[in-house]
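Here's a solo chain for you in structure tokens, the form predicted alone.
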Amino acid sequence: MNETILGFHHVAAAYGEREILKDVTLSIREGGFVGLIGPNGTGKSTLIKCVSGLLPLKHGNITICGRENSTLKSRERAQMVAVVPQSYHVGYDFTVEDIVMMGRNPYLGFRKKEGPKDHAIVDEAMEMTNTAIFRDRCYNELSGGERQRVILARAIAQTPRIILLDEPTSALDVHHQIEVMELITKLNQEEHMTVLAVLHDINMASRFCQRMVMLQDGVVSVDGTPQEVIDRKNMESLYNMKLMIRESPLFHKPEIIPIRVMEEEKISVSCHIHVICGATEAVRLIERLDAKGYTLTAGVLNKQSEDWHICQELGIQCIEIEPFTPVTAEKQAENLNLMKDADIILVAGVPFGEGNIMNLQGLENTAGQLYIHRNILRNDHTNGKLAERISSLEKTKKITYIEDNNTFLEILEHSLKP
């Protein structure tokens, strides 16, 4: 089950004079589950149309189960390939069973009626997709999620070796999105159907697909596992926006976290801010400061904390230590060295305990203006050491206390005006 079952060889296609696919070369092995991603208008749905015979190629060729696609009759193709569109409308009041039985058309001649085998296959397809419960209902009366399951049942009834899906979940709520993708996964794993799915939801594609292919400008730009395809460079190129990449702790697959499309207003002067943080308290603030153009550093941060992750994603230099380990005098010396040229030092609203109180040691000897979030005084787990440290700092250095991050941003905006 390792041979190439669907092959694209230098495929080009166009709508009139408008070329969509320029040079697509791609091989899909039998039993694969491949997600096709890319910007709107890059040719994902066009590629599906080329396989299904709805759009002729400008040049190149497509092979299906080792046969040249252009030589196949529609009936022959339909016995090997089933297509699930993002929506399907009918002008007559067909029942659900009628629609699913249409999947048997490639096996029925002009005078040949459906037989017991066909009915058995249709029954099984409806049971598999949980559509048998409304087999006698009118298809046009069903909800969007129910209709999509019916169309999937119709595709299963074709008993194809390949199933093509064109944005099968785009019009569905999250419950039905997951339901449809789980059904497709079941077909792939239990029925050994090869799946090629056009998907807009990258996190959905990452979770369910074994392989992802990214189309851009009419060619394959990236091809690999979700871990290989979903990185910040590829995804920002795809979406033209700022985002983060994380590994899902549940599925151990990469997922994207959109951050912003519209740019923040940039600062007009140079300013270096060093952020003393940890856990999750400074994630949003660090991203906004970075977006505004501030030079940022941070520390000391435990690896894998949320604040550490945002620094890694944005390329912000920080002093780091292993998870669940205390800040040592040596690491704090590195931290102080990193902030020595900072114009502003911000102590974010992080809880302080015995493990990170060292983060505040030596701040009286720094040159930058010191801002402290009042939340640290409400999250003191040091048995009084934090209050002593703050009191000592107040004797030698001016401290500006802030109530929240927005207040800090407003202070920056007013103080840095030219």
Contents of the next structure:
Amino acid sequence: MNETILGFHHVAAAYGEREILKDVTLSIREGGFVGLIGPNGTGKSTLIKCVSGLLPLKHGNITICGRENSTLKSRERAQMVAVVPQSYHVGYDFTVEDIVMMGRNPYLGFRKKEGPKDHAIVDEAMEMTNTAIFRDRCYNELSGGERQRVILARAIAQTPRIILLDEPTSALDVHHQIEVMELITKLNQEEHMTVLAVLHDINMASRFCQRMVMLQDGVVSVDGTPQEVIDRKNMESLYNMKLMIRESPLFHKPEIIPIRVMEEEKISVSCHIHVICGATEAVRLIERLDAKGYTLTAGVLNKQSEDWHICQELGIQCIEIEPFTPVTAEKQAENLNLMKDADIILVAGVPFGEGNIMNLQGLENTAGQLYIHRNILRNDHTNGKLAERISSLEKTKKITYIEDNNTFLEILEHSLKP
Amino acid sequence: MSGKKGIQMKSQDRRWTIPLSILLCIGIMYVCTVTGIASIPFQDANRILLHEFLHLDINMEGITDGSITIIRNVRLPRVVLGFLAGASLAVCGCGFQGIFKNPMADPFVLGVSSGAALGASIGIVLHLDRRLLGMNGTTLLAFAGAFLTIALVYNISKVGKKVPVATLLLSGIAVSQTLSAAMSIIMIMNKQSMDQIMFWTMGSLNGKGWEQILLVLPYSLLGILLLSTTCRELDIMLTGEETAVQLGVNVELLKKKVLFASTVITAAVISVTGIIGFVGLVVPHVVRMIAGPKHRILMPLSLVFGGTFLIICDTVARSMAVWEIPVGIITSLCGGPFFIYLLSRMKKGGGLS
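Please show me the structure of the same protein in the form predicted together with its partner chain, now that we have looked at it in the form predicted alone.
Okay, now the whole complex, with that chain kicking things off.
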């Protein structure tokens, strides 16, 4: 069950002079579900072409079910490997059944016409992919998602041991993307087909694949479980952009959140900002301030809150407490200590309640300018304690109110100009 | 695509298509045999047919030998040769449109016709009337010209072991143009043979008899038989060459088979009849619109329709005017506008099939 079914040994391939694959070594075990990721032009589709015999290798070799690929006849190969391309157009009016029956071609000859067994296999493939209902319809009249299911049915009709997919979902809406991926998972688990899929969508790959292989500049750069492959360092070097990784609470798989490609304009002087937050409101602001080069601290934060996650991700020093525990006087003392040298103290637009009202204690004695997001007054769950606290603060310290985070960034930039 | 839904038949109707069209074809063959310029009464024509070909004991009183000869040695062989030529060219058209995945492909797209025409003009200019292998010099040279042209085009396009379809088409056009130019030079240098060459290139069934039929028949049968083994693979080829490879089709072998078979058929047919255009282009299209793209139905139906179409055109050609019009002109005259009509329909339907 766990033998290598598809092996690449120092594979190099080129289109004319343009070298695409330089040195790919990879072995895929029977029953695996492997996602191939990497930016455009790194040779993912080329690798699929090499397996399906469309592009001869410059170097190295590929083995399929233990046999050397270059010695296989296309007929023999098609009995073991089926390929599902990305959106696929046919210029002629074949019916769905005609197209699926083409999957039986590797088993037929001009003397061997399709028999009851072939029809049974085709019927089953269409049942599985839910395409039997439109078997007599013209393939070209179908929607993108339906077509992709028909092509999957054709691949199933080949009764292959390996199924190669080249961006099977890239032209589909999200409903059909998930539908196709679920179908492929079913093939992998119930029909025991080994799957190698080129996927653009990292989150899709992370969610469905057991193993991910990252291809970069014609070589395998990282290879492992989604947890091993999807980390910020790998992904940022792969896609050359700023992004974040977090674990999807629904699937317990890492998930990537792209942030930006163009860099933020950096500030020229140093400026320390302490952010008082603790829910979800400050995430975007903290990320942007960090990207602009401000020195940031934060507190007091409940662990596992979104604000806490972003501080962890960005390595921002913060005062933290356990989830669902109130801010204590000791923690607030630590917090005050952390912000004592801050140039600016920002109270982000978080809701205030009994648990975190302590966060505003002792701000009178801080040196930094105090900014408060007006939203806190709209999100008051303290039965008036918050308003009391603010008005008493206002007696001894100047407070600048802000309406939204962008205004705050503008004020900052303005005040820092020489 | 969707615009043609109205014409296309349901699959359960398709079973009857082939028998029905064969019946229709036989009917048309019959009508075309009994009609013509020489006024042979309908009754007499029927009696001659029954007597000569079904060997029925029929009273032949009052029928001249001339009438019998016209039916037996002029009209009937013309109808049969017309069927053979039309059927062969139409089947080749199917094959070519299949491997080229190009609706504009016809049996002449790689220059077979120019090669044959050049060969034929050399034969005509040199007055090669000596017979060899049952062919006269012109026929033989046309046959050789056709074959050599395809061999040349094939070898020009070859990249390693593969023959890319796009290169094949382009080198076909280039070679074809060059050969046509060479033929024009021959025509200019031999003004006295110009008419004869011109007539040859327009294609005609005039003056052809059983002898020519026997000459073409083995090549046509061989070629059609070979093409008929490629039906399923041609279907897959229509969905894309890469897909065909991935579905286990030996694409290069398929191309070779189709090229070889079509060249054999086309060369044999046109070396006898001259260049008869449009049959190989239009007939497969029309049939595809009626019966769908599957070659298992497309090929036999094209065979029947191609043959029938050419018989009708030839009957028009020989009955219309005082002078006999070359049938190639009639096919183009009917086929061209019809093709334009098809194109405009497809434009409305949103695509080419």
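Here the rigid core means the biggest group of C-alpha atoms that line up within 1.5 Å when the two forms are laid on top of each other. Positions refer to the first chain, counted from 1. Note that the structure is a prediction, hence the values are computed from the model and not measured.
Treating the motion between the two forms as two rigid pieces, T169 does not share its piece with H272. A rigid-body turn of 10° separates the smaller part from the larger between the two forms. Once the core of the two forms is superposed, the Cα of G384 has moved 4.9 Å between the two forms.
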